[in-house]
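Read the single chain below, which is given as structure tokens and is the form predicted on its own.
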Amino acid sequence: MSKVRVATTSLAGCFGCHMSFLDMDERIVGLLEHVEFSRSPINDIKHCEPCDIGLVEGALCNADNVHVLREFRENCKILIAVGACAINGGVPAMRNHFSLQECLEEAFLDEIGVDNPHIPNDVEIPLLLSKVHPLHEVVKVDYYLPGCPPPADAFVKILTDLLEGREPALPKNMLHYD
């Protein structure tokens, strides 16, 4: 029997959701009978390749992050939104309250301490959106796995109704929001 191939990423956040994924523990290799990473920060491969499922946390703030995440919807076959980043913009998307150019003025220009004054421009350093968006306002996303981060129970939840061929469902008490 071949192996479901899992893709992850980490786009506009804290890298907390990955985080949270590697605290599945030992429970891990357990997983690792039955998926194969493909482009994941446990080996580091740099672009999303053809797979069963993605796992995408964080919100799109650049154009780099939209680049990625429409590469993983044309090579997951289902593509799963975690944390509250990906799904609804999270703490990146509070910069929305705001215009783009005030928060590079204020960044760049008028915090304390800003040696040379300047707003970054460089051909290296991706172009910023104008306001932050969560990845259903780009591309359709099959499932919502909710949390700040999620529990990693949550994680292992949802990969095992996938494997096994359920619809995958979270009871309440696995989702938290603190």
Second form
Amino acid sequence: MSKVRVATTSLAGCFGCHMSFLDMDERIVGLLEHVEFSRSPINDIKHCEPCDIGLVEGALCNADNVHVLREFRENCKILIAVGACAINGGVPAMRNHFSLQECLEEAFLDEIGVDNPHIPNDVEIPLLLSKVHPLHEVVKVDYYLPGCPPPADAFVKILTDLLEGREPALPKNMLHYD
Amino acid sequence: MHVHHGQESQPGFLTQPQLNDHLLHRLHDLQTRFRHIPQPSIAELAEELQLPITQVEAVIDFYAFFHRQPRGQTDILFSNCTSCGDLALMQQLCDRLQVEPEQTRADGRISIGQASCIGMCDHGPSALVNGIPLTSITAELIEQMAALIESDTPVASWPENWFRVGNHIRKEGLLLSESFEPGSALKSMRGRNRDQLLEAITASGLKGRGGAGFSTGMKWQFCRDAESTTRYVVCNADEGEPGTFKDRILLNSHADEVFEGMTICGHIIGATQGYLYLRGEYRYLLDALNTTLQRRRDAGLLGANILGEGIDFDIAIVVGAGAYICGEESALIESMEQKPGIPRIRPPFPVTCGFRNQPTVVNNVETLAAAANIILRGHEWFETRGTWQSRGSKLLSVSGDCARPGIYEVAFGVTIEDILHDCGATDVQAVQVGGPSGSLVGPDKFSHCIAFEDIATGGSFMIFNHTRDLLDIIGKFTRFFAHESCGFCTPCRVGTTLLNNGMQKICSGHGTAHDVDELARTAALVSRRSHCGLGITAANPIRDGLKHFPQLFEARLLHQEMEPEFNLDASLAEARKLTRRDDAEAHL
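Next block: the form predicted together with its partner chain, after the form predicted on its own:
The next block holds the full complex; its first chain is the one shown before.
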């Protein structure tokens, strides 16, 4: 039987969810008997091939995030929003209390010690969305794995459920939002 | 007397209770005088009333009629109700006066905003002008208003007939057709003891007219039997359900019956103090109500030793400040206690632990008027109308698309069809019975009855014909709840906003089948998990709409898997402007 293909990525996030994923320690060895990774920061594969499961950490803060998320949605049969930022916008969304202009001026013009003050406009730099958004506002999300970060056990549980053909369900002790 | 100064001694009696020092009233005075609540006055007021500053601030921020920033000399709040609102007129006035909604014009002369239903649904488009209802607004009237505002004419000098509020009683039934001599119900109590009086109420089968339909006799008995030396009677005149205006008519023309009902209740349960909690939108009735109270005191119908029978009872009026949630009885009690109107956790119920944690009866205006008449005329009189489970009559506030909007007093058991016929409604698409928190009923259910055992209602009856966009109306109702949620519990605070976002997306033609599924799921969650009745009923318009009018939703949907919640390319516009970029990568 061919292995289940999993892709992961971090958008506007801190990679904390990925760290928590790796916190499953030696259990990853068992997991790898059934799973192979496509695009992921773990293996540095740059683009997503057709996959069974996509795990997306982080919120949407710029145009590149939207492109990556769309690539995941197009290629992954099951898309899982992982962590507070992906589900609610999280810490990156704290900038939503300010206008984009205020944010950029504070960072690149007005901040003490700014050298050569100007707002970066290189075409290589993805443009920022006016507000930070959670994933489900742009693509259909199949499952949500809450937590900041979600505990390693929760990753194991949701993946095991899917591998064994069950509807994923987290027990209460793994279902937390902090 | 001071509501906040702890327990008053009982029953060494107080007459003419004045609530001038009630926080809501003091804030109203400040708002009227300065057009806002000036920051320095907050600490002063807190000090004077011996309240925490945080409590005063919380109250200012909670109630819609108090503002931190100055409103205009003329402050106009257009109702956004589907029956007494027309926001196109608001926009017309804004354009004419060159002022943005909710912003005070630079010269301080005018501010224009929105209010939830102001209870003028039988008068067409209406607004509160410095708190006074101005009814039957037309495009022509807007032009005249604009001229008066520009010429700095004080509202007191505006044409009086603009502010005329009629009663529009279209059909009198059991209650309204009887003439009522002030004091007659109190006099009829002679020779009957409290048990017998309570028995008369219980035997009548009277149920609460606010919509929930709890047995009035049982409520009074629970309160009377609760352990305490102090009890209160509260009349809930916070008639905020959009489409309801029956209490306005009762308080305008039948106030004696209401006050007498309160006095009788006080006598039966052993309370000496009653309060009428009047919604802020009905403040224009306050002077007349106080005059009626004084007349009753002068006639020995209120105060110490009423009618020489040794009954002590008096009534004071608390005026709200624009918060729908205060119609919920425990939120109303919080508001009376000079706090934000956040519903309490129940149990304990007000009958055992209400105002100042004392046993309290909270009854609807109509319930108390009916109670006075039951004592006067006997429960047999009451039972001549209605069904066995829903005895007596009900005042319906009929509004919307019909020839004769107004008050219809009907016997319980009347069908929706009959009411539509009476008020001259044709081509009816749907009726919202009981307001947004009630039920949305389509033609297939028009043979159903108004009764607690069939379709219960607090009295709102809004008619929509086929020219109306029903989906848009459901959207408006959903926005109403999102606006009025007190914010205390997450399912309601977040849920009503999610429901609103979902409805606006679908209404504007950006929704997909996926959005409808999400909407239904969220609706179920909000209904099941919310703390009080507001959240529990907030999704009713959506749920009824999905159940009875699914084709309306379907017709508006995009046939694709998913549509983003916002316009992605437009979301990059600000960044494009700031970076002066317009290359291919600068678009989505």
